[in-house]
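Just one chain is shown here, as structure tokens, and it is the form predicted alone.
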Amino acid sequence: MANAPWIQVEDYKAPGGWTSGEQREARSRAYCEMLERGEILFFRELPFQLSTDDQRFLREQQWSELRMHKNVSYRPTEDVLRGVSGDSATVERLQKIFRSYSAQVIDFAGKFLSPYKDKWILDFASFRPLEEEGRDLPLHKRNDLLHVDAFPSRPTRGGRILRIFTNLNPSRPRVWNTTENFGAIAGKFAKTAGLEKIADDDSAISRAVQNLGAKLGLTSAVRSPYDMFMLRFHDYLKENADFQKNTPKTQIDFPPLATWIVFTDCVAHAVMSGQYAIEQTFLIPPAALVTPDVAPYRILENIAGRPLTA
């Protein structure tokens, strides 16, 4: 196994050492470099806030109706949650707990990621309370096999899915393997997963987006010949027998109630077991990023010899 990649925040409550002083934003600026490199930042203990009431009341709830989904969503934006039932108080109480776990994190990352706030994309916030290992889901939505992130319904025209996670097991490490970085796996594997024809072929991208777009009722969907590609990449690498099984695998073990941030975009990642981990999401625009040279999106241009976003 390759060493783990991902660095320990030590000193982000110290005294000090983020919430004031010179230095604050060229840290906050290379700790944004680290992620977009592929690094995972690492918390021991919670940097926001999340009551432990709150944490026992998502973990006591009966989920057992959610055996056939990956997670229950809420979307900050609306102030829609979603995937939950019951009694209103019960609804009432999980709404009003993910209101204030999003509002904290969004102003925990505005501090830490600053180059990334106010130009971000509010994405949804997610609590995923089932046992991961052993889980029986379709072969492209299994979360134990080696993926990069891309969403159906939101193209990002080369933005990056950013997740900030929490593990709300008290007892329990919640388990990762990773593997080599996206540009490796992308100089691998982006031909045979269909690259070149997907940018070279604006008809078929054309009529994939039309017929996407059909199946999920949307008609104003615009995506970019990177979005359709990432979402065949996302769907090759689970299919790919021999590199789920050989590729070279880091496993990552992250503790009882630590936070850890990731571009999952470019981190190859597969949940080999854990339960109760919450997280929220943000895509940061190309205009955002710190090194926009090591996006995936250049990476794939610099593959297919043309750009994949326009």
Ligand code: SIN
The other form holds:
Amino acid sequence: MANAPWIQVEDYKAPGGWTSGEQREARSRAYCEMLERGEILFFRELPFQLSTDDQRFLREQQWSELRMHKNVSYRPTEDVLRGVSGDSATVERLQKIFRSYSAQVIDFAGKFLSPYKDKWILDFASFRPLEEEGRDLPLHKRNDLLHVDAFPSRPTRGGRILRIFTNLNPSRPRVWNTTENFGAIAGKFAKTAGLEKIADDDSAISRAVQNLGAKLGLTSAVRSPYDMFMLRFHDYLKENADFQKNTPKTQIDFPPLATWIVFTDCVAHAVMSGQYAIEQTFLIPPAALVTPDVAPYRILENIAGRPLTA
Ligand code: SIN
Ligand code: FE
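For comparison with the form predicted alone, would you give the structure of this protein in the form predicted in complex with the ligand?
Time for the whole complex; same chain goes first.
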């Protein structure tokens, strides 16, 4: 696979690979470092069991009423499924599928990326059953525009967004575009997007008010300047028609039943087409990172010249 825009992981299940504890740990660390630097790790085969019956069951639900919701979500820590309707047998089977999928992916991630195991915050799993090409969504919700991920309701204070995707389409690829690395796009656009304003004292006051609101239970999230900037940067990149048109793009076709792992807070991405992806997200706190120097919060702190995660 010459010049693939991903690193194909072949040694994970290979005989003799990942056998001794020491070797396993060194490989895990090396893969964490590649991810933190913005590489996409690619697996040609499912690293979990999901029967073809269950795959078909997921695909064949009547998902069209979802329209404005972007997807179905499952919260592994609460065993709660959102965005599904139907008779109780259907909902129960869907929940069972998500429970098993999520548990297996968490187990796989704990082994494959062992430095993060149990230090992460388990975030949601999701299923994306609608065709991505030509979806009619408001600008900031469009996923066919290049962006970095940031979650309004789950600030990370410098922690990173790690996602494990699988294309469950039996015959068509999921097509992404990516562009230059985070350092390059932040170097070009962070200041214009308002990094300095967010890092300065005025914002500190509004943050104090917001954090007080969070303490009083009026708002749910305590955001650091980093979180505020990343939300702004997500929107800024989607709003920037010149960037969307002219930034150099790499198209990636993820084949049917491929799995890929990526830090979507540093790899700007857009999904151009594809239907039926399943995904589990993890939030990796700064203390668990193997290469914190390349984390977006550090890159932004270097540009802003001050701390952003306090
Ligand atoms: C995203 O932009 O985070 C979604 C990517 C995808 O669904 O493939
Ligand atoms: Fe995204």
